[in-house]
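Only one chain comes next, encoded as structure tokens, the form predicted alone.
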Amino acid sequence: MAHPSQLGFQDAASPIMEELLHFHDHALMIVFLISTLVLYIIVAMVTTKLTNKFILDSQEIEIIWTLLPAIILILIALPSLRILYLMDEINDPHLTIKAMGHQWYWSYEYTDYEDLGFDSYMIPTQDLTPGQFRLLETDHRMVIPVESPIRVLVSAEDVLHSWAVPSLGVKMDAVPGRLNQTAFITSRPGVFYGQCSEICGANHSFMPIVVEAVPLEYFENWSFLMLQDA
């Protein structure tokens, strides 16, 4: 999870998320050069003494100027549109879970089971018990199976919401009469907090999102426990 006077991303939890940190060093690489061929440019011709008042055009420049910039933007373009298809592929899901966005909480429905649902409240601060979170702790976490390709279907319940998990590299928006969908992959066991990442009211900053990803065995028995006590 993220921590006090972090610049970077937080870690990543989920294959698509390391793609997005390769493509956002890259990305950010080429910034860079472009920022530093730019900032020689001017200073050179801030200091320089020497000038040409007979150049009218130069074919060359022109060729250079056009094509140097077509060449960034598909070395921009390929490695992101290759994330994007990625993040739409679903292949056979382990798991189907419908979140849905309330003012102000989550419920999820495990819908592979007949009777597995519940509502995810923020746990209030005088509540926390210690090493919990404040403003990031629920009463109910979304547990998962590790390793196992997940879909989640998202909607709203009233207003905007967004469910958005940064160390899985998942952010869907939540809207009322349309069902978004998402998939993703835990490459390891953990608990990965989020928020809602869409302003939707009062105590929008009050709607945490907790996904627990444990071993299958854990996940079994978590879900028969689930299934008795309903």
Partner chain sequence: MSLAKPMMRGLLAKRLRFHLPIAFGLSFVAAIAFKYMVTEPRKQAYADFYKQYDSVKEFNAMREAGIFQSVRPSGE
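For comparison with the form predicted alone, kindly provide the form predicted in complex with its partner chain.
Left out here are the partners and the other molecules; the chain alone remains.
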């Protein structure tokens, strides 16, 4: 989850998110390069006594300020396309989970082997225990095995929602009547938080997502216990 006054991205918990962080650094470096250049030129233009407005022909500079942006855009596009294709790699998931958006909670279905399904409601602020995070905790978390490719099928039962977990680099719109697919691998065990990312009514801000990544044997124990409770 985010720290107070945090400006940048959350720490990456999946390989794709790490790639996205590095790409963002690359793009921001280019942004700083261009911004510094433009700022210097603006200051130089504002402080000049040369004010002749009638300038004819300027083929050299026209060529420069056409070619240079084209080159810069290519330098941005190449790593961007690399990540785009990385995200679409065939990944042979070990587990498929359906995440259904409702007003105003998520429900998860694990139907690969047995029929396991449960709802995930936000824990109200007054019911939080010390150490829990306000507006981020849920009564039932989406538990997954760590370091395993997971496929999430996202849809909605009523209005548009969006299933997002920033530290995993995942966001997928939940559209009623449509099944969207996303996939990820968690690099390390832990608890990862997200929030609904498409306006969906009064409690849009109060339907968070919590993903809990644990080793496989604990995931199997958990799913066995959940099936018994159902």
